[in-house]
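The chain below stands alone and is given as structure tokens, in the form predicted on its own.
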Amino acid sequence: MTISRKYVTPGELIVEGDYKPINNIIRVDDKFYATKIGLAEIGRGGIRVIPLSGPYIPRVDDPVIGKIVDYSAFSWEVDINSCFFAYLPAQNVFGRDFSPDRESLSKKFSIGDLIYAKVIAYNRTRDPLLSISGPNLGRIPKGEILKINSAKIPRLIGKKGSMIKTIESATNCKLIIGQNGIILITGPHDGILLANRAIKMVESEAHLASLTNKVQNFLSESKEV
């Protein structure tokens, strides 16, 4: 089934029929309406609207890039580009037998350090909890950091990672994507600059259904200059 996309506003009728509502959709009988400004996507899995604006709201299992802003005897406080600060428990880093008398948190992560982590718990009654247990998680040693609207991240990733692969292939760079709208770019200087411009194009033109082709053309033309 071919995926159909179109730009929608809140309250706009997207489609009629027998579909599964996924995200930012309200169903009235057999009619499906958008609840946010964004790009409506109709595919085999159902209907969703990818919002084009709004703050990052943490979700369990989201990978995020954050900055250490403070620490106590038992956890680090992390800015994850949200209206909520997140917390990385010391036990998650040092192990269950952690003791503040034996371990100093500042020796592991300092204020200002960037980390790649995963949200492991969050609800409306508590701040998000993070974990760095897993492949490639932990301190970010180097690279260019770029921040975009977190609502545009699905467009930057693309279907099955198509947009990321397009940008990485054309720029010889590696992109690490945080669902919170923060991206780490590593690679040659010229490639980083080109990747930065391509990502900004995705952010500003996320409502276009033909965006992947436009980015491909931009990258091809830029390499030929």
Partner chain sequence: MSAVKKAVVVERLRKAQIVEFLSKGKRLDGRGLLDFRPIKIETGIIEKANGSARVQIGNTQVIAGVKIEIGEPFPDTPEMGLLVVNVEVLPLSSAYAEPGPPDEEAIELARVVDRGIRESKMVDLSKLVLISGKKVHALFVDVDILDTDGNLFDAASYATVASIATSTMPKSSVGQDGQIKQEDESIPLQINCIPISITLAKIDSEFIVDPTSEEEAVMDARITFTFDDDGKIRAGQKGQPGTLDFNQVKLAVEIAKAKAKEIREIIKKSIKDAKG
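Note that the structure is predicted; figures quoted are calculated from it, not measured. Positions refer to the first chain, counted from 1. Heads up, when I say rigid core I mean the largest set of C-alphas that superpose within 1.5 Å between the two forms. What changes on going to the form predicted in complex with its partner chain:
- Core-aligned CA deviation for residue 182 between the two forms: less than 2 Å.
- Relative to the superposed core, residue 61 undergoes a Cα shift smaller than 2 Å between the two forms.
- After superposing the rigid core, the Cα of residue 216 is displaced by less than 2 Å between the two forms.
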The other form holds:
Amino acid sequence: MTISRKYVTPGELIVEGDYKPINNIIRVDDKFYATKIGLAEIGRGGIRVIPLSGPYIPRVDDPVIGKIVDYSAFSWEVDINSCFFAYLPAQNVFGRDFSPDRESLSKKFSIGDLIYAKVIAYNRTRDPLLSISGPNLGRIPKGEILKINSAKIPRLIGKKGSMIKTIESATNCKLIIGQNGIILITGPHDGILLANRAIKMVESEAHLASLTNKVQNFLSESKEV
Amino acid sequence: MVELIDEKGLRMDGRRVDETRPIKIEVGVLKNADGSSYIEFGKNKIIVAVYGPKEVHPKHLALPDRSILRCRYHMAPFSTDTRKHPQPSRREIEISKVISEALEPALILEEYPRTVINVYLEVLQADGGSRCAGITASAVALADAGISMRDMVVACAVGKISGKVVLDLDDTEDKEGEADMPVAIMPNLNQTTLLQLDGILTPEEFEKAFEMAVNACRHIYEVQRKALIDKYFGEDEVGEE
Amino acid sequence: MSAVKKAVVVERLRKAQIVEFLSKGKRLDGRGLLDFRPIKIETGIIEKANGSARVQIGNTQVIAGVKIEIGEPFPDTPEMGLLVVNVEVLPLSSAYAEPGPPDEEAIELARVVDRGIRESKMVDLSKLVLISGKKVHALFVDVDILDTDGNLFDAASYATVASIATSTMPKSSVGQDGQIKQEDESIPLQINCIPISITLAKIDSEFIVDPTSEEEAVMDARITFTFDDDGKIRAGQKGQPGTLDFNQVKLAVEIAKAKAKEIREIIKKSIKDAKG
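Having seen the form predicted on its own, I'd like the form predicted in complex with its partner chain now, please.
Full complex below, order starting with the chain above.
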């Protein structure tokens, strides 16, 4: 199956005919227009535009990296780099029998703490709700934080995580990726610097189809030096 | 009376009647903004930042089913011949409103319920047609911010000087001329999103002027598009996998 | 907590890193404690202004424009022209700057910049009088903050200095009828010195120059000094709730003085290049 691709800007006519619009497309009669700047793909399954910029819109089950910015007696408020602040309920952290009389939220997480969490509820009418129950979720104790446009996270992950694996094995680092565009790198100092540059490369060249090869070459060249 | 068109049919700055001033657009000129652009349109110099979509404050102003678009057109005190007071004037407030209404039809605001999208325009130098240049630049900044759009929006003024219909009036032509008509369109969907007129035009002149404005907008749209393509794709070719 | 405050919360990890690096004499972006980010100055960018300058220090970006108009002197200074320095922190400059009248931080910023220029007597206001007690030249310097990444005090000050130093004005004279005549010929605005502002941030017990937004968000105190050509101090301002012990105050002056000498060469060069 061939997929034809082209670079598009908002309002640009991608194709005419009988297709299924997948995302970032509007249809007027039999004409299909892009709604974002990005890479348009016309395949048998339909037409979509892979966007290269845009805000992070939370989806249920998304892993995200967030920053505690405030707390009340019952929940923390978390900046997840989105339109809305997310909530982490105290019950999720202390258990069902949580009582604000017994436990103080500030003892668990303080303002400025980073957490790795999962979005467990969000829709058009309610703010995102987070949970930290699950393996690897919770407070992030150390590491280097990096922010890229969340639209480019799928490229950073790559097909079946290929891009992450490439970067991790070349730098001896571990990457934790939030769908919201926040990335945590842990590992040796030199590795962090190299991973940082590789991620920046993914961000600036996310439109290239041959991105994985390019990053691989960059990493192997940098290692030889 | 100033001579606005000479015997060769050329205007004071040497343009033909159907010619725009030189246009330059840059994308992503500010680091903090979610999207940004800079336009030079003749002597107009305007910088635009887009922030959002983000939470609405105060919260009760939020709409349950869509985002709110807010535009702020502001002139730097040094942008005009005599210094302008920094506080927004009635003129700036009206222009903010018409710019917002010119851009709104192009935005798919339903994708971002309960939020606000802020578009801030700062006119660093004004030279006639600043609202049109501002609209053109704002659409680019919104595309840079990745806000879902039905189409781009592109604007150009048209008017009448020395009895002739001319494109893109500068400051002097605007002040001395007989009519000025800013027009904004969505170039692919063929919709008008802004039309203002002050002055006198016959219905025939109006029709001619409108057509001239639309053609100019199509040309300016190509400049918008090229600015975005250069920023996002550079010189690279599309690859096949 | 307000939305504004939430936006400036710095990750605790990040703060710990900043402090750890500082104790080793380094900064997160690779700079030494007393290094500026690259400074870029362009002048003459707004044709309609009498003088203008865009200054970028790293990602901080500001633009200043000078308008020279004819006005009336203040009643208590009939023999002086007017100088007004105004700074607007535009809503385009960051996610947490709001439209509306300037808040107290923006006003402090404008006044500290103004004071440095005014007290250094960069412009001799007594030479701007046209008709004693009635008509004088009024110098308006407006600074627009376009993009914020720390050290607005120095960026706004350099833009102000560069725009004033490259200003020209129409040659004016007073006719026998008492009317002011302005000729087509432009003459440069005379300046007496080049004031240089240096701002230090104190984080833990270390001083750094040219702080980024992130560094400012974790700093304990801030101190700004403005020096004239002879290295004399012409203005100063300590900001933020933290304190400086007496030796630190002396140290701050020493550091700032040495740094001002270095930055003066950069500003002087940009002015010289502009004048050709």
